[in-house]
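Consider the single chain below, provided in structure tokens and representing the form predicted on its own.
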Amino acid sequence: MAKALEDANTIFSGQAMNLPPIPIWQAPTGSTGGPKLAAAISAAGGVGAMGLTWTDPEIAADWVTEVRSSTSNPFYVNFVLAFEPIALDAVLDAGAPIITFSWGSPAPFVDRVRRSGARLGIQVFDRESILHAIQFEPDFLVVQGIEAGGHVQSRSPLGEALMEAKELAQGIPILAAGGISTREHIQETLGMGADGVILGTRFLATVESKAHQEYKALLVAHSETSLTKCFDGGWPNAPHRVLRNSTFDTWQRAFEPLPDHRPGEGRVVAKTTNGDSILRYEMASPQEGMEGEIEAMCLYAGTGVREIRGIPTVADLLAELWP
């Protein structure tokens, strides 16, 4: 494993920044994840990440500055291209070191990227998006296995993946997500080729996550997930992969019906901080201070939550995973 930490290192060769010394870095987890997880992860040694696509560009750029000030370890932020990236050009301002896109084409924005000095990485899940992921010379590719949690890009094993982008992919450093969640699972994917690995589902169930203390519980207790396109709400038709649960089993014994007729939509599930509506079937996953049916929400999670036993800090989670 020295020789993948070397090689992981090369991703910020040249960068005035310090070196992450273990090449885990974190998904880029949306709403559960936060400047806390960020940047504990960062300053125990791995690389942290915020998915600010939904989220106000005062907030996300304050939250970069946070991040910034808790640790002088590299971080990113990633962007949906799904969706507009409002909060580009502040999180770029607030110095983001790192930018990775995901779900589109990041031909309008890296240039940008590139005059601000952060650097680049695109998501990739197949021979198509890696030859154009390519073209832009990025400093790093994610590759996405279909084991991942989360929305789903990709059609194929992690594995399978991997192997494509090793082959096209011109000595560009490659992090590999999708499954990942213990010290084997690391070593085994780092010995296929990647430079490093994203872990999402495993971040989740630590103590500075901010997903919901019931959802935690869920992940450490269940171990079976489904790639479907229930909660379809706030993104239609994207594949996402969850933890089966209660919204998911009335669907599925309803013979998986098509929105407007799918059993209990519209209802009202849980409500935010701010006391806004989540409905059955929307998206969002559950955050600490949210009330109401956490169960019956969107309980994103990977395959490799099987292996999830316990909810400990960053710290002692990286500990155990790399040596």
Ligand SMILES: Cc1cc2nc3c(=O)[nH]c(=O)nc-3n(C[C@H](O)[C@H](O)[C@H](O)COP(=O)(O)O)c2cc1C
Second form
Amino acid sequence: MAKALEDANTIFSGQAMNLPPIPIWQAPTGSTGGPKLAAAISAAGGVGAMGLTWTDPEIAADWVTEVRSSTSNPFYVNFVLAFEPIALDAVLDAGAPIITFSWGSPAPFVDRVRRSGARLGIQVFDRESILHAIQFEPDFLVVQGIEAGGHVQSRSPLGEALMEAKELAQGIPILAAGGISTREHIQETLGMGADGVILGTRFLATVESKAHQEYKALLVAHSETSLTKCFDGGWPNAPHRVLRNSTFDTWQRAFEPLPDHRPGEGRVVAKTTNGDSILRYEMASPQEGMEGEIEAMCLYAGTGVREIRGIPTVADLLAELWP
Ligand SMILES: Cc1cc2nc3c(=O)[nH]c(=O)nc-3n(C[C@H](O)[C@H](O)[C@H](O)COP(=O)(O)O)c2cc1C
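I would like to compare: after the form predicted on its own, may I see the structure of the form predicted in complex with this ligand?
Now the full complex is given, and it begins with the chain already shown.
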């Protein structure tokens, strides 16, 4: 514990930032995690996260304010740069203390982040992406492995990607993400030289997460994932790791036909709380309040889903992961 505590607190070496004691960070999980989950993780001594790429700027700012008002511990906001980060100004103005970027070059946005005083993290996954990221002198790198749930930039197992990053990162702290959901796996990853670990799927199956109850139950019940391009509605050609479900199995049994030729394509599978339709093969994952065929929606999950056995509170989960 003492060693890890020191690790966690020195991740931004030489630059005072009061990091909580546990080197376990939440992964940005689009808007599926929500502010309550991020706040609970930061308050319990980890580092919470929100993925706000697809969130309206006003709501994004409100969520940052909500997390800030429930904990003084740091948390971060992620933007996927395959899309314009429309809420970046709003979250910085609302006081987001750390920003991470994934899926694209941060070049147009680094100055804006720095001017606000926020810390900067960049997701990397191979040699080129590491060399590109370090020229921006980020405060830390996020290394993603192919085991990750959600959209997967990586083509290598986490261990390999981590070794490559350690070799090239010139001392920049490294957080490791992908398929991690147990205490043993956390210790193993820290033992390989990561300065912290990032868990996405494991935190979705907690009481505080705003993932749909049925999605949480499926994360507990199922263990097999697939890396696919099946759920491409809204973000074509980006591989993602999901639980196998009825939509995926039907499409695969039909020999994975291309868009416009897929079984059940264009049919509404669920509705959002506003009554908006979610079509089969859309990238949206199930959140609380949605109604319809929840099981048929895109159920992102990393390989560590096989170790998820229940839906604890964040405090209980962190006590188990970091006793
Ligand atoms: C539901 C879900 C949504 C995700 N959304 C994002 C996102 O908005 N931005 C991003 O960079 N990564 C996103 N990811 C990927 C995570 O950042 C991270 O790489 C992954 O969760 C780590 O693997 P694990 O889920 O096995 O822990 C998402 C993952 C999941 C499961």
